[in-house]
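First, one chain by itself in structure tokens, the form predicted alone.
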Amino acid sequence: MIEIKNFTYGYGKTGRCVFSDFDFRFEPGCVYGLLGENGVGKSTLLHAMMGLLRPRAGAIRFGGTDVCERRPSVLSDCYIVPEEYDLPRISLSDYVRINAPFYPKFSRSDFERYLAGFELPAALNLKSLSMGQKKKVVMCFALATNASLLLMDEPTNGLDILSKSLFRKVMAQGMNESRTIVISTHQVRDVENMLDRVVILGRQGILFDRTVDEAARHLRFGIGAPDAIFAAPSLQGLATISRGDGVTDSAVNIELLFCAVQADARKINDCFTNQR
């Protein structure tokens, strides 16, 4: 769906690069989370593929398109969610109005049944709306608009606990086997659940690209395991991964993985490899 090759971007003429080379692919009906840590550029790899950024070289395609052509073919069927944003003081009704027509598979019964899904009315005026209530309409137009790439970054930040919880109903609704779903977030507990496949960058780009059902057969989640490869301490002991068999599931905890992968990467990516 979305291709990425030889990427290389810095801010600047001369500052420092934030990607050098990197190459990846997404390929659709899958729910990707990209971590890392502060400053590795999943923000800007976001908005590069949307091509609001111009690489130094390279190029991100979109069905073969170059994104930073902004063709109207490709915009209207990728949608972003950034972190921050803000809102037109108008009604919700003139919003829609306004902008669903650059969407041409937007529909209004699952921007309503989207917006019921957040226990929020749909009469509503944009001006009105705590920062919580705007990232959930933003996030139901968004899914609404059944465009083929959504991104989303940071989209649980601002939310309550409740609205976390409406969170992972409504995106359970908005996914199919057509869409791909990229997001980005510190908040992993907040999404791991939703999640296909997981991304992580480092500095030098990739440190580990899994499935979450490979992670599920090739690691070994647990407390106080004598056999641990990576351990850190939880409210429960001391969280553990071990190697898994390749066959049998363990329950994944991604954010305990993250620490992992940056802690030891090679070792964690190893598991995937090389059997006992």
Given for the second form:
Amino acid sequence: MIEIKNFTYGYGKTGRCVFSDFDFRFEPGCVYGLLGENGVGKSTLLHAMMGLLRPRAGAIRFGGTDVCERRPSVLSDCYIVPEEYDLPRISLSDYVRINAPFYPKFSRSDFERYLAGFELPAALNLKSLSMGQKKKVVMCFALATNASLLLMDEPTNGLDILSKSLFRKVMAQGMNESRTIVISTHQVRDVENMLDRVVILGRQGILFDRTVDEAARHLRFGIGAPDAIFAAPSLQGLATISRGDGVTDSAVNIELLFCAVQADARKINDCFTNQR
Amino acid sequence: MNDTLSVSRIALLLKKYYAEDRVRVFSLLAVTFLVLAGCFIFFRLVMGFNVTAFASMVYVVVSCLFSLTLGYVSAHFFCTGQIRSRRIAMLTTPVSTAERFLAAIVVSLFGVTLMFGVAFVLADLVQTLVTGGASLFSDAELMTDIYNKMKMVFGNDFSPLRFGVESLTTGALLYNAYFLLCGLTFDRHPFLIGLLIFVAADAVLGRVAMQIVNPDIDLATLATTQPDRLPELLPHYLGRLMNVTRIMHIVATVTLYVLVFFRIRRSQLR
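Would you mind generating the form predicted together with its partner chain now that we have the form predicted alone?
Every component of the complex follows; first up is the chain already shown.
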């Protein structure tokens, strides 16, 4: 689907390398949660996948085509929802009329369905919208393009509590077998029930890359477990992660998993290879 | 899907530009119009209708205006120096680099040409109202006179179309491509550096053109040693010089545009 091979990138000609010989492959039909500390390159990676950045070495290929070539056929099958979005001061119907023809798979009925999912009316003027409302409109448009690759940078930033709940519902409607969705976020609680796979980036590359199902079977999340390999204080007591048995499912706490990986990634990854 | 050039995608991009940045489009047209109308009214009312001066003014003003509008519109389509969120939205629009570049040229050509016509008519109207004199368009005799004067300046095969094409191929497009390239290449003081290089290159190329035309004739020496032969040799010499410089202009224009295209394609990625 989208393959990153030996990707090396740094800002400026001599700036620090954000990525060095980075390899990864995003598969279709999967919702990826891209997590990491500030400055590890989550947004940079999303921008590079959209062909907005030129790597110092390596390549990112979408369906076999280098995204840096910026071919219309590739751009029309990918869509990025950036963290901040500047919409033109026109009506929503004009916005759709002007931009939809660039995306051959755009569906107006899907768009209306997603708008209804966010409880937004179809007759909107974009100049009078708040940041959160603009973001919802852009997300509806992004999903309605039916692009095979959908990248979202902090999609729940600026959304109120109700909208965050609607967001999960709308995203569930928009997911299908042929589509890859990559969500980069710090607000893991907003998206944890939607994710199929968790990828945690560190400064040395990928620290953790497992499906949520694997994490649920191989790790056991609880409170005050005596055999914990990681523990962190929480309101309910000491939140712990222990080794799972590889069979029984445990409800995954992605925020705790993230903290555990940041503390000692090797110890967490060992749970997936060395079963008791 | 055609990935290189699609007329329908250029049309969509132009439609998007007009619909989403209407204020910007009208501001651009207004500035172009004000500059042209100011020049034309000044020319018509203050200078009187001197055809040679008019032609020179058209060359310079239209060249500068076309360069500025193309630079401005290209900066929009290629998002150089724009805020991040707008840059992402524009650069992820599914159109090729060639289509963005052509769309910028179409907007600039259309804008400058349209405003040229409107400003010309307005200048004529102002002259008619202020001086009470005959209008350029209502007085057929005066029009014929101007046309004949143009032929005297530009030769018997003068036509408005040829005049327009030549002014673009030998002036506006060359300067435009050159200064666009400088703007894309030098981070600091691109226009100052560009101007200095231009003056130096012009001097060198002028000398080369003279050598190509006739290396045996040194006009400076001829003017001092045989001043009586100068009127006889000069028209022939200048005619050949014009032909050579025109070819050099066209070659330079095409080369510069190819360089601009590749430079702009590279510079849109960071």
